[in-house]
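Below you'll find only one chain, the form predicted on its own, shown as structure tokens.
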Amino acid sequence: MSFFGPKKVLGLDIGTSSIKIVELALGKQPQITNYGVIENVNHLTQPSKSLQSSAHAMGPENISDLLKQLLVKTGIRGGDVYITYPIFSSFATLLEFPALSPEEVERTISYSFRQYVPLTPEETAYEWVEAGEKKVTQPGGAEGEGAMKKLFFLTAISKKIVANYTTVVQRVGLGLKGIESETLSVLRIIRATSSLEGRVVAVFDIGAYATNIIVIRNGYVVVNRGLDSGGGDITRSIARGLGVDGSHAEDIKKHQGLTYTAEQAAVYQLVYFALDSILEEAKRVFGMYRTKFDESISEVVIVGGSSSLKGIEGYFSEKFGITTTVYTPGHYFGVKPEGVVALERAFPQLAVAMGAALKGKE
């Protein structure tokens, strides 16, 4: 601790429709001194102008824009910034190896790099980090006595996209101190609020155009699978089925979601339609899972901006048979009374930012 208080970072989440940042003050018990959203209403009417996607790279011209207008509206003068890459922009894998020290598993990855990664590790930022382990098995499906391998998530991305988001940063005055993806950040919050040791949790960060799908087993990412479907897609089907612009479904996604009644069936089965592909693939997930370990995923978290649609946590429970919640942090955060309903609210979109904040306590 400094002379002038706890050293305060900042976290930055970009997303397909909004960008979320947060600042820690990073002392013994981590609080949020700041944070705020900024949303591209645009992406409602034009789903092109969504801020990057699969099929739509970022414009770190524009999005400089909207950070430039984020940090105004919180009064944020700058500082060092831990920023993410989503899931679709990369490249992201589960490596199995005998055990290995980590100067042994690094050559190893790096002597086999095409075999996971369609780039040269010249061309690409990659990181990977511990993932637990698993007993092996032998032909004939019996377990090899004390056999065991080590398990390792391997996550990278071009360089040239890391040059983008330096860029972006750049061009509004922050100091750029890390890059990692996503699904590191959302690991790093949910290892840090809460008890991982025996539990398998199933993440769900589904964002308007985008939903990643991360299995936490005993504390380590062991899938992460990213599909192009998100909350976008139930306000383009609200839209579509009941004739009304993007900015009215997105009010009835809001206010009605999964909610069933006589007089709302018509929304209810527009938002369930809109949600199937999502469920379809995290059903071969869970089977993936299943198959590759042996055991069964016991719990559904969601975050992102969708985990607000009412009625997702019932209809998840529903869906896959296990506990569904929307992700909160508990009392992990120093935060001031008057400020606990409005951050309850907004905790789920923030998770991934808060995420990436908390790399600076590393």
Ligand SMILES: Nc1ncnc2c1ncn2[C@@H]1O[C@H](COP(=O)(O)OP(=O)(O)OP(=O)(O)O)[C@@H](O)[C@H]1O
Contents of the next structure:
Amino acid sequence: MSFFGPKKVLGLDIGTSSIKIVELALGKQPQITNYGVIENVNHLTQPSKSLQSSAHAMGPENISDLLKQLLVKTGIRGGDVYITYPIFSSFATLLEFPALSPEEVERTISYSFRQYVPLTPEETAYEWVEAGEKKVTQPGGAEGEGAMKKLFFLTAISKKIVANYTTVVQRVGLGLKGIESETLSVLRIIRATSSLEGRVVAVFDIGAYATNIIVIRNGYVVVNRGLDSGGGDITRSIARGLGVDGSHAEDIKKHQGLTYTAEQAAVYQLVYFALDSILEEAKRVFGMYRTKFDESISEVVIVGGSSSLKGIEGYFSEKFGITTTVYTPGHYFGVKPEGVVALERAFPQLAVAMGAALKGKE
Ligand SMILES: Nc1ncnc2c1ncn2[C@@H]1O[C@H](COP(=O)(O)OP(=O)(O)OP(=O)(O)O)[C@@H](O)[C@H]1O
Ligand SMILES: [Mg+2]
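Based on the form predicted on its own presented above, generate the structure block for the form predicted in complex with the ligand.
Full assembly next; the chain just shown is listed first.
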């Protein structure tokens, strides 16, 4: 610790509907010293007005204007920031190699890069991390026989998109320390706050117009799939179904969620069916995991703003028949008791930004 207290860093998560920021003091025990969320509510009335999506890139000016408002709102004046990029504008894949040294892995990946990513290594910012190992049985091999393959999780994003993010943070006077896939930020926060040995956890980050499904096996990411669906689609479904505007539908969704009442049975149905595309993709991921690793996913953890949807835990635990929880380990961050309740409520939506900020500790 310096004379001025522990060093502070920022984690920044720019989603399709909102921007999240977390300020961490990096002592022995990291401490949340500030955080906030700002929403771009225009998307509720004009779907094309999301901050970014798989269909359109973000406009750095609009985003930095909104980010500036968030800095004013939170009172965060500046600092070094770790920022995340979304799954929908990036590439992610799991690689299997025989045991290799890190240098050999790097050489092999850059040599055969175009097999995994439709861009060259020079055009991308890419990163790979270890992802555990897996026994590969040779065709015709006896039970129990087989070579161990090492697994590596590779993520990559076009440098052009990175340049956009750089512009955004520079325009508000922050210093960009690092950029990584939101998947790796989620992994870091979950690793830092729970013991993952022997567990196979499917994390669903359900935002506004995107959902990121991450399977964490023994503390490593082994599957990562994104889909263009989230809470914003539930709102649209209510708006269309009830013939109300987007803001009204958003209020109805937040008020009722998946709680069933005889008077509001239509809302229940609309919310229930709007979750279908996430459920179907999750089922595919569960199937893929079972085929690849010959075992089942044992629990679901939900993060993202849509984890606040009433009844969402019950929905997924019933569909998959496994423990499902919304992720809220606020206690880890040494927050003062009076701040804990508010933080616990906010935590699932802040998970990505929290994980990004924690990179400052590495
Ligand atoms: N109480 C609540 N009940 C239901 N949904 C909620 C509630 N609070 C927030 N949400 C939903 O959470 C979503 C925003 O979540 P989040 O901020 O994680 O998304 P994002 O990061 O902007 O989007 P994405 O991850 O899709 O890029 C919105 O659809 C919002 O309606
Ligand atoms: Mg998000």
